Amino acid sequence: MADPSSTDPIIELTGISYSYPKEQPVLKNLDFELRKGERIGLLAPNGSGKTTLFHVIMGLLPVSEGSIRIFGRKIETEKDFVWVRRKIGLLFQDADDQLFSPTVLDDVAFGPLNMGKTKKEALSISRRVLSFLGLSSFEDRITFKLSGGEKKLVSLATVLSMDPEVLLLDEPLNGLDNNTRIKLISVLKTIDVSYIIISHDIDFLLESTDAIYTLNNGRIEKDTTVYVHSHDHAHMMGNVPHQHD
């Protein structure tokens, strides 16, 4: 199937809900588009939904009502999903959840070797990941044992090592020191790839994202109203919480 024109949307949900057991909904009839070349933020409080949504993209969690299209295809059943994360690349906000094999050279090959890339092919792509990251001389590090901020890199590493289309970014910074993050955003600002940004950091948001919206009552909004804080400086979606560095 032909890739749809730039305008047509990557992603396209259409009444999205979901519950988790026992629970009221956590997205409830939500609506969403992104299109290619957009870089969105989502800014919102812990249990709004958040995670869930980006759990549904990918196929993770089950939705009980909508419908989801990726590249214009019609998404339902889990090889529809298989293909989906071919396409789409997530970061969970856990480096732990990303991680398991032995070295940090073995997860980052990890993916292209699943998706059928000889061992050669792999290492090599692998190897030009991990230097574009500046993580050269990670390739023999034992995963388990690296730091916080390092796990965090290395598992964006294995996430680019797949060659997505669009990435979906859940706290990114987490365990990030301020070096790491201004190389991070480095990286964001270089590749050529549509995103989604989960993050309570305004200014990062700011930094990284064209647009920032946030979850209420489990849909999307965008604000466009512009908030002025104590903090002597001015920016969008002021009334969600949210950090400063």
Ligand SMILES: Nc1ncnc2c1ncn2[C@@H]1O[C@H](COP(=O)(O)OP(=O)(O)OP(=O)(O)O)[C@@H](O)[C@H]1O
Second form
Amino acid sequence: MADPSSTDPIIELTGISYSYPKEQPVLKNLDFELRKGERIGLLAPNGSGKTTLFHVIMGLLPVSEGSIRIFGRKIETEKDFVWVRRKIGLLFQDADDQLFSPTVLDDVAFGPLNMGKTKKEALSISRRVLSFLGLSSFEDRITFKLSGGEKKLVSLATVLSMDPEVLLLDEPLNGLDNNTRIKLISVLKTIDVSYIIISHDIDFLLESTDAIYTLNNGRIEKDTTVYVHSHDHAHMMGNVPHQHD
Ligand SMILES: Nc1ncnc2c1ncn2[C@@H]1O[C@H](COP(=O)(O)OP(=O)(O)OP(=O)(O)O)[C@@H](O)[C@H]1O
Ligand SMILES: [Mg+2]
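In place of the form predicted alone, output the structure of the form predicted together with the ligand.
The next block holds the full complex; its first chain is the one shown before.
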């Protein structure tokens, strides 16, 4: 892995604020940086603004204040965000927001086709990604008839088929059984991308990320109150050096 501190930020958010119409602000003067090679976990309570943050980065929600830089480029217009969506892949919290084509293969091929690949290239990419995720037998399945966990995996295939440089994964474990969870962790270890994972599962984040952040009062904080320091447990003051019997 590249030394993250030695590289320029690939996502740089400065002073970001966001409020849903007629609501109190969800994100308040938020600063955040993701550098190449970084793998960050985001663990914060329901309703704290995690999904909102991902949607702001992708340009699905317009910020009222603050600046967004992606790979050093200032992102302002919808055209800028179209460029961002080619670089950054978002796995939606709800797979039904991601999948819309009749069959799995159509859905996975949609992204590459949209990026200008020929039909032949798009199908070849899609079959490779489905095979990588162990989903080759799913090609002709009817998307809306898949189970929740199957939809989540196919959603991941639609994201990976666009060959993103950065992944934003919003609760990727949702609906996954234990074997599939192990498969997802091994997939994350294999792919060479920077990512942010939203999850409520500390053990999963410990296995798949290098640092865990939280969202508190509309701002991102390094989690120092409950510092998770082993694969087995987490507790108050865990960041103070100590021993267990
Ligand atoms: N479309 C919307 N209109 C108004 N308020 C919204 C909308 N979407 C989300 N919110 C509110 O914004 C806040 C943050 O929501 P968000 O979905 O970002 O939280 P989250 O941290 O992802 O939660 P969870 O862990 O439950 O997924 C919540 O209070 C939510 O009710
Ligand atoms: Mg959410």
